[in-house]
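Given next, in structure tokens, is a single chain: the form predicted alone.
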Amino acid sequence: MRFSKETLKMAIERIADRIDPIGAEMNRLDGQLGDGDLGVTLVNGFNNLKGIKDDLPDDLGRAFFAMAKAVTAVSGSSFGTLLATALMAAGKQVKDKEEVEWSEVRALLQAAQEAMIARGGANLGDKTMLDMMDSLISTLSGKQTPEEMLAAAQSAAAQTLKTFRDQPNKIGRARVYAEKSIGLDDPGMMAIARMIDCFD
């Protein structure tokens, strides 16, 4: 099966039936840093998301582009901001096109992250969610399948929240609290590993 709108279905869905709980880490993880908004915000986008799944249309670029409405709609975090932008930039690479091989995911999340970064001025290794991105986009260089990718994903993630835990944030609220997050885990980082470990 090639990616389309009922594996956009699928994600929704796993990643909707398991937000709660990860909403709460996010809580916890975000207030020790910055506002503790973050696991509103995945819990308020997915639950919405959820609302909407069964009426994504089957062209991938308008799906998207209606994802990111569905955040826009529920968020006005930084981050929901940033995830709605993400789901932009997807939805331009595969306008008018109902189904795409698995080995486009990469570019997709290329042009998100490229997206993000002129949208929220953060540089990679400043401790964000674009590093997950960008380690995401390495591993994924020459995965065909949804299994070798969502392996390669889960492994890239934990050796990324790994290298950057001892970094300090520099982008952010965060970023006030530089010497204190030392040591702990990037809450945008972790909101993505989290997800990713949905598809178990």
Ligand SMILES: Nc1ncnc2c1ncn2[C@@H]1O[C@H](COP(=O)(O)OP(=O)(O)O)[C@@H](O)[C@H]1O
Given for the second form:
Amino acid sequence: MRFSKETLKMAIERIADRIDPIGAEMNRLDGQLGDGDLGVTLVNGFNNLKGIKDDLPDDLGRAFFAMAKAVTAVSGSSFGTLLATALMAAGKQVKDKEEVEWSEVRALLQAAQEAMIARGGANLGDKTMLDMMDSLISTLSGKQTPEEMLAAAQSAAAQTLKTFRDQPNKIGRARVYAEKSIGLDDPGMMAIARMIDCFD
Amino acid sequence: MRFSKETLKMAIERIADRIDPIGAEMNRLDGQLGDGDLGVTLVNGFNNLKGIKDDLPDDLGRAFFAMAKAVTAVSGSSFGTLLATALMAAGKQVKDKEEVEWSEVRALLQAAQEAMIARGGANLGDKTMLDMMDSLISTLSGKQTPEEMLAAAQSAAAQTLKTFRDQPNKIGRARVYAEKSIGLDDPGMMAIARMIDCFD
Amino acid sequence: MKKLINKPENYVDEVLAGMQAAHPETYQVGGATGRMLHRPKPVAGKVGVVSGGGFGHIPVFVGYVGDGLLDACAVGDVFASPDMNPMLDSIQFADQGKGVLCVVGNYGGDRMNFDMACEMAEMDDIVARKVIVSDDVAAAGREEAEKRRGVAGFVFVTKVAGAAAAAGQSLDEVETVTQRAADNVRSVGVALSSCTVPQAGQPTFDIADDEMEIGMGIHGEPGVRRGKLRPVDEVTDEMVDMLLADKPVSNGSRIALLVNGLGATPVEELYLVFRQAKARLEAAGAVIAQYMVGNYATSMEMAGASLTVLHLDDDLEALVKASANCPFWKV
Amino acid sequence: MKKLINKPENYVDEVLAGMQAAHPETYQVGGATGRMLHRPKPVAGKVGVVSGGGFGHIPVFVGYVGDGLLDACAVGDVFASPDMNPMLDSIQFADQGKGVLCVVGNYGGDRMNFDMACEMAEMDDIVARKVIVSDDVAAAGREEAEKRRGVAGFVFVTKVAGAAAAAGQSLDEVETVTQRAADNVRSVGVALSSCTVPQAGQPTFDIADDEMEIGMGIHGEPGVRRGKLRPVDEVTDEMVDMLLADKPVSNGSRIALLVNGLGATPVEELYLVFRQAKARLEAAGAVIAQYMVGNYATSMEMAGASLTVLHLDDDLEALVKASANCPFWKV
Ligand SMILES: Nc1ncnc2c1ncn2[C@@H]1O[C@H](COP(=O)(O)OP(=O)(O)O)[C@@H](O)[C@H]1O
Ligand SMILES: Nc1ncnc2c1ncn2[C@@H]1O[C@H](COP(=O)(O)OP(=O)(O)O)[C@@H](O)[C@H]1O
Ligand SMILES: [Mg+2]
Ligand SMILES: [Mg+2]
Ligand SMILES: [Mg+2]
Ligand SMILES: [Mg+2]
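Having seen the form predicted alone, could you give me the form predicted together with the ligand?
Below: every chain and molecule of the assembly, starting with the one above.
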């Protein structure tokens, strides 16, 4: 099976299934440094995605765009906007295709990362979800199957959290608490790690 | 000499000459029962009248109307409005005449009194300037010359003040202080008495 | 006192100067004391329509000088009647040989001074008549309706008078139909906060942070009920109930509706009042043939809103809908 | 919190319902979430013009849906950007094959969400472009002009865009002239009191009874100077000085001027501001070719006023003066 709208549907189902406890955890984490709404964004976002998962268009590009729309409908939080941005950037890469090879997923992540940097104005190293994306992109290099990719992603995610834990946040709401953020995981990074775990 | 615009001009000059001390006295008196603005009305009113006295039209009716306009320009106090009403009512009686007999003055006062009752809604006996007008109208009956009329007016004014002093005010701002007003002269009555004295 | 003003004693005259500076094609300051606002030129061949009253209610009174509305208006101090002279100036300006109708709010000073102005005008052989606006149902019961204050109903009554005059009706006709408008207009307001007369410097009345007063007058005169602030739908219900109790509608009754802001209330909130008032009035059978939402009769920085209903017949409806134009209102 | 509202969480949607109820010939609520206001029908054969932004500034943004103005507008919560979806709805509604121009205030969320909406629209082969309004000279210095917030200048920029589109100009042309309007518009405001976001329930900021803040933003963002309230002529002078220091006028410079009330300030006071601003600008050589006085960009019950100057060229002057019509503004 190649990467298709069925893959997207499955991903939504897997994450949506576990989003409530993840949301609660992320609200707590975001509340330590920010406004504590990341979990709300995640829960509402995946609720919306669940609502459209059975009606995704066959065209992968349009499927990604439909997901972006669903995500943007929930709130004005940074994570939601950046996730939607990522989905749109990925969508543009696969416009007019119904399937792509698994090995192409890495290129989609790369396009997503670039768009998120352009949209959000943060840099790599600022201790945001961008840094998580970055290590995922690195680790997926050369991986061919979903199984290989999941294993690599999980260990990269754990490693990245560890690497950044003792650095300060340099962007967004958490920047004001730069000192306080040392020793704490970035909520956006952690959210991605938790989502990856959903495929285990 | 009959009653003409020259009579009005002379009356304005006489009263305006003495209006400052009268005004101060009336402010005090009005202040005991009302809002203490009667003197202001009198001073400003006669200032305005002084300003037009040399330009009074020959037509007595129009002369009275011009005086009414000048009086209304000063303020929204009851006395000013009623005085203007009186002047207009008198003016209507002598429209298109340049002179009238002195004996007609009583009829002018009567017309003035009726108009003031219609405008202000007070009754005779309420202890207002209307009661003063009423006793002047009575006393002028049969009098022919200005000298006779002045003497009669002065004694009637004094008598009227005395008669009403120990009665309560029944209209206007002073009504609220009805009890307190017993023993005090009504400011509007007193103002008329003082104006009559100016011709002595 | 928190106002964007210069010296309080110059407030009225400076605002009038600003109004003329902004709208010279509509407003000219005139009269011996500068307390008349009039159109640049009288409109020939029609009955004149004028008004006058205390200041601080813009657009009432003076803002309604314009096409199909007032020819001239006398301006008093804040919340105080103008004296008779600018009223007479206004009548003289507006008269074009066909007579003048004065639309007058039911306040002692305004009435008395307009009475005198009309009498004075007579001396110049000008026929001037008065129609009194007394639309505030909260000010007195039905049996004493003549004691009711004039509030936002002025807007509709003036519109009818202006339109009838513009249509070339005679003074008798203009007076008759304007009187019918005055007889058929009802208003009630709710105040949430006070205004401040510049020369007084202090709020006119006190009202707690969680209170409202239903039926309060546009100068802060006492209303029928002071109580806790309620949701806007309930407040609107209470006002609609008062209006309909005073003059009911039957199925198909055609009305004009004004949802009016008192000055400091955001227009967003006026749309909430409108939404509920419309629903309630239509449920009662009324057909809202014409309506307005906005600040049409104010009390400077008073917060609150009022509802005005004009019960229409064919003539009144045509006149309310006729075109008109002033800087605050285009129909 | 003293507001005529129902439940705070329903505030925006109920006001929109009221606006549609009052003006169905101009406003229709639409979009998947009811957060778009649009004209009953798109106008064929012209470039679409849309906007969107936080609520609580009526007539900005959504009140300017109308003839010669906006075709549709996305509506956020109070003082919060709408999400991308009603923006996309608006673009899709307005597109008639000639492309769409989005007039967007310079706020992070509004910009980002319109960026996404434009990208999304591209997927449907709709060409949508953005012009950013950043007119508040108090928000940042000249060297950082791109950081300035968008305030009442939105009114003129939208007018230009709407008129250019109505005149049949191409998207390139509409974009170019609208950008020129945005580049040539400057505003500054003064706040006297705070507003209250309904869901917050408390005033957004504190300000003493005798204080004003010059340059405060329309959500209560800090200004350039907080100080004692001064006479209106001096306050106006300070604002005019700031505008002219940022972009001077020379003898004969033609400008459009907006004297805007922030919501709770009586229109009487706006005429005082106008009077002085006009005198000062004319003394500096400016010719005021077009002007407005009233509540055109508000912050709910915030008291205060703002001045906006649009520096005109022949094209901009013609577009600013072109006819337009929405319930809050007829040109
Ligand atoms: N400009 C940015 N670029 C990349 N990631 C960002 C940016 N701003 C925030 N984030 C990520 O989003 C997370 C917070 O998301 P969220 O709570 O939705 O944001 P907020 O409440 O601050 O709007 C952060 O932990 C960080 O990983
Ligand atoms: N309705 C009335 N009818 C007749 N006279 C009146 C009336 N009201 C007041 N007055 C007279 O006017 C005098 C007060 O005048 P003024 O101070 O100008 O009135 P106010 O300040 O109450 O408006 C009273 O002493 C009384 O004589
Ligand atoms: Mg957050
Ligand atoms: Mg947030
Ligand atoms: Mg007195
Ligand atoms: Mg008095």
